[in-house]
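Just one chain is shown here, as structure tokens, and it is the form predicted on its own.
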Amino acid sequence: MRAEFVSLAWLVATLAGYYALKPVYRRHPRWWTSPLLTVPVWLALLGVIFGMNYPAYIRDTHWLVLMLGPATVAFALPIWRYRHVIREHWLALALGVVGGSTVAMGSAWALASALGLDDEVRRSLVPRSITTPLAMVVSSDIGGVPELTALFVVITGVAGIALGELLLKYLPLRSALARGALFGVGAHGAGTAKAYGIGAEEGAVSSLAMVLSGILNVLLAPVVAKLMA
């Protein structure tokens, strides 16, 4: 019975965090502000006062996870109202998404081995980039721990936002094309919701950019877990 209640009361918190927290981003778009960032800083301290680690908690609530994979196939929706974009750019998309997968998961394998880390957090930490569902999925198939992946994604799509607020200041990315890919591919649902603040034209690219490298993770899965063997 007690378990049943610390299960539904970390369900609440976390609702309530998010429902608590979202107007504040809503009033400051900033990337401090974001949900992504302040929901979990508000369940760490919650988790400090009560004794609460990680792994418990994302055993008791880990449906909210696997409520993300239906979430991500929403996206669908926008990418078939743009799709006179993406038949005008796939080229340009496609070499993004594999230039881009390529060397998020090879820095994050390189800077992991450079700093000694564990060989399980490396393997957590190579599908970092790419949307929840799917990085727990290929983090199983390479032999790293799903649950510290989805960790990974959180602080991964929060570095994202504020890098790509940063990059788009100084660089001139004229484009929705580029603007839209260089959140969906450095920084997964975190980058397309913040894409979508930009426009709805960045926010459809970020979109198809973010489900293509997904599904390009999943599909190297086995390569990858070859070679790091």
Contents of the next structure:
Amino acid sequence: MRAEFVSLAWLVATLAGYYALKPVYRRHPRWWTSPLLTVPVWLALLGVIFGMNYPAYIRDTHWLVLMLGPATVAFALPIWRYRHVIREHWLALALGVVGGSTVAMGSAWALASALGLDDEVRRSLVPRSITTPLAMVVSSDIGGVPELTALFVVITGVAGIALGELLLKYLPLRSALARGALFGVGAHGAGTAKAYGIGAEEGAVSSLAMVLSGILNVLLAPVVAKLMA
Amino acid sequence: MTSLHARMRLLSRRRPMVALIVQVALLAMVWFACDTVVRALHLPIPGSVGALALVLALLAMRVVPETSLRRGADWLLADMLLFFIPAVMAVWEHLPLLRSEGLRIVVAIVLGTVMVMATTAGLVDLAFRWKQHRAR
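Okay, that's the form predicted on its own, but what's the structure of the form predicted in complex with its partner chain?
Every chain and every other molecule in the complex is listed next, the one we just looked at coming first.
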């Protein structure tokens, strides 16, 4: 088979898998039905059957990854839409985002060190709580492997949806603000989708918290790189 | 400028699909332009964050109304998962690593995420209650 054909077939398989499995999640929103989990599993299945060659896979699908740039720009709209929430609760949001992001990076580093993980893995774990396009940028800035970070971000998202649900049961949280920030800072876009399922205000706060902590991480990356050196 | 935005509003009503593609293309162009500038000037922020700030500034200065970008932006955000599935497939290149460290990685992520979520929610709720208390 020609290489061009194989790459194109992988792109088609990725798109087909995504658009076929997305409605399943919409109908049964569980952590294990998220397209983030089901589509890679579907592609891995194809890979096991037909043989997977990553360079051939990424040749045409890298156009999709490239779209993460414009997707990051699109975050300007939710920030603009919820500017009144920022104006009213800027202190609470800032505390949550700064505190949460610090714990995210610190805990990743400390836990990875305690568990004896490779340095490459440890660095790739540090930005795992923020949204993928920004996490991949931070990862390459601090000496991690961006593709590994993308994978860790996905695991964080899937785990975060399940863990967030569990935490909401046991933490005595009074405000939609706290419930939203929990998902946005802890589980980026995946958590935000879950937060929208709980309530519109939770979802809005979550998307804001996600964007703000992502930007904070990017701005802090040079400092973090120095700390880890 | 105003007539251009009026035309975009008309387009979103008559041909939503075309408007979506045009708006995504516009956002992609802003991103590409900012990315090029950031690279050329060796600025310390990524191009995407610079572009985000630029679009936010244009919205705040009312140069661009929200309606002119809404369809494109909402689609990009709603289907963002699709864009990072190919990045996840890079796992294939790292299978030996995951076989030896996968379980420990998952433990680190789960414990870390619980800590992040509890801290964030705790701090936000604390600030929220403090504000309510003061308002009384």
